[in-house]
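Encoded as structure tokens, the following chain is the form predicted on its own, with no partner shown.
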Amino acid sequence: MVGVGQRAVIARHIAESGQPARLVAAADPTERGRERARAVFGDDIRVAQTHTQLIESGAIDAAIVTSPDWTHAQIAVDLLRAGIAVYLEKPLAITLEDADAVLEAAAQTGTALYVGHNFRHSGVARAMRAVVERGEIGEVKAVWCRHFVGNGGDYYFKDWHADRSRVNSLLLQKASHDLDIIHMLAGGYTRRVVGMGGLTLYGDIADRRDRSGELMEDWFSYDNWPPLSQSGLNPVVDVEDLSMVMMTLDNGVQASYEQCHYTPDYWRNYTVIGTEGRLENFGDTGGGVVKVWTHRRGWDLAGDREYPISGVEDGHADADLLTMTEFLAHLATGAPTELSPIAAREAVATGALATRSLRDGSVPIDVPPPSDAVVRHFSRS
């Protein structure tokens, strides 16, 4: 495990995954992130302080990155340069330069590389997939994507996620699940791209504070509401609240998405509309439903068909499982993985690009694709 921070339980699920792994290591550059690790995994792991020190021991067959995001690429890269496979957590960089790196290290020396886009997992997605697949809406020709990010003050605006030299956009950070739900869906990549968006709320809120050594779990509360009065914001806040993209992608689909901090309540609701018919998702975890309309008429809340969606109702623990699942087969067994570097490093480029042309007076920006070695490389693998 390489960062011990919020994310790092999900390596809780190597027991669960059922395959043959188990922790044996941990690396955090700070005390609190060591002492975690005890705390977390148990006194007789191994801990230090840099993943070079766990790469030195060469005792080390795989690792789970879960450290911040501006790290992600370089630890990534020295770890696939020394053989050891990588469960990355998405995004898999904060620029596209980055996000190629990591991707050509993984070609060049065929060590495994996995992001870890858990949403593709997600209940929510595999119904609304599902539907696609089936042809109940037939060819689809547009995807929308409203989120609605009501944690947003808590768990974007307090921490180094509000500091776009840390994070660059929450159209990476936040964004990148949705957008590689949106290609997954739509069957292809983007290949244009125009940003809009602003710091429009949580710049105004002056109440600032280093939160060095404390994670989200310590600050967040439903209270903290109405935004304006949230308190104790990162020192540095100059990432985007309130952001919208559209896409053409390669296949010809349109694509929008938008995204919102300040929300009161916090899901996500897509649109799939088909040359006979559309889908949408009436909540996103288990409990909820995505219906479907196939037939003309007005208003109509039933639609004519309704899916629900399995899972938990809270959070994203079913997706982690089968995520990390799918990570140790794949080292285990070789089985295929759902999850590919190529659609995470999709997912990058777009948010990437959609931000650049947000801070640049929302001009048009063309996407290019990864390389033929890389395409090639993770066509095989």
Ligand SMILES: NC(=O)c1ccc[n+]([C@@H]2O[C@H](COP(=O)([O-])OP(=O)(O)OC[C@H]3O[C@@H](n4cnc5c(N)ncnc54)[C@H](O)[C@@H]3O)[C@@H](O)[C@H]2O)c1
The other form holds:
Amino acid sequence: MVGVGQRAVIARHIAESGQPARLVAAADPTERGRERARAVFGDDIRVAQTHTQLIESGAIDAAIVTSPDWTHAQIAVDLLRAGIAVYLEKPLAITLEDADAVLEAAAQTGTALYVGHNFRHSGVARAMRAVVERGEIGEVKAVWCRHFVGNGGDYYFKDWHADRSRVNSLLLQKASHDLDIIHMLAGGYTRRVVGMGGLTLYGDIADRRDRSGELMEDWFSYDNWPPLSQSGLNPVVDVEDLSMVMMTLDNGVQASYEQCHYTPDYWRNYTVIGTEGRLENFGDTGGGVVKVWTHRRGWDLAGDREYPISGVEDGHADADLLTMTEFLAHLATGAPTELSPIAAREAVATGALATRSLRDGSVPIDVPPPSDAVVRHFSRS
Ligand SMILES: NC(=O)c1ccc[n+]([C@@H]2O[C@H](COP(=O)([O-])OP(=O)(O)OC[C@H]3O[C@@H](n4cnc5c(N)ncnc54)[C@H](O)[C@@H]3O)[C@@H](O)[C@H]2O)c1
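Right, and the form predicted in complex with the named molecule of this protein, after the form predicted on its own?
Now the complete complex, all chains and molecules, led by this one.
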């Protein structure tokens, strides 16, 4: 494990996966992180300060990287060049250039790279994809996603997530999941993007605090409401808390994504419109449904059919287990993976260039495809 913070809980899925893998070492630059590693993973693992020390130890075959976003690209490139397989948390990187550098390192060395876009394995994403693949709504023409990030203040504005130099923007940190799902449902990748948005609420809160040493679970509370009553925000808050992205994909599908970090409720709502109908999800965890409308009428909440969303009712531990299992099975047997580093790169490309557009007068920006060598490599592996 590289990075032993809040997300390092996914290490428990190594044993649960049933794959021939064992956690043997962890690295974190902070004493608190190393203490957590010993407390959670046990005293018999090797604990280091840096990923470089783990590489030099020769003790690891693969690494799961759960360090913060701005460290992803360098850590991944170092590991890949040392021949160590990488499970990298999303986002792949915080700039398009860095994302391409990671893919190039994987292609040049032939070392396995997997990006943890666990949302692809969620029940809601699978249910929506199944409707599209069965042809129930015809040929997909539009995908719209509204993202109500009700936990935004606690999740993203009280530590490094609020700082552009650490995340670039929340269109990478948070939206990379949805940009990936939009691409999946549309069957294409964004080639032109426009962004719009701003820091519209949290910038007005003057109460700031350096929370070094704390983790999100130390300050998270549903009682932190209304949003303007939040206190102890990160000293630097310069990412947008309200944003919109419009996309044209390589297959002509038109898509949009809206993100707000101060809604009372926390979930995502997708609409997919095809030539013969549309779908929409209500709820995005177990207990929710995907509804499908396939004949003409006026307003009708019921739809023609509805499909239950499977999985846990809160969080995404089920998708996390599937994701870890897929990575480890790929290393053990060479089984192909459903998640693709190219798709992870395209999510970063869209989010990073939408951010550039948003901060530069909302000009449309063309998204370049990955290099031929990278595409060739990942279509083989
Ligand atoms: N896929 C998902 O659903 C999901 C959910 C949550 C977080 N994440 C991702 O996991 C990553 C970590 O998020 P988090 O919430 O655990 O953050 P966190 O701040 O709680 O923990 C990060 C840990 O990494 C350590 N660290 C910092 N620099 C490091 C370095 N150079 N090398 C090794 N360790 C380093 C920190 O000391 C800290 O212990 C992020 O990239 C985030 O996007 C993904």
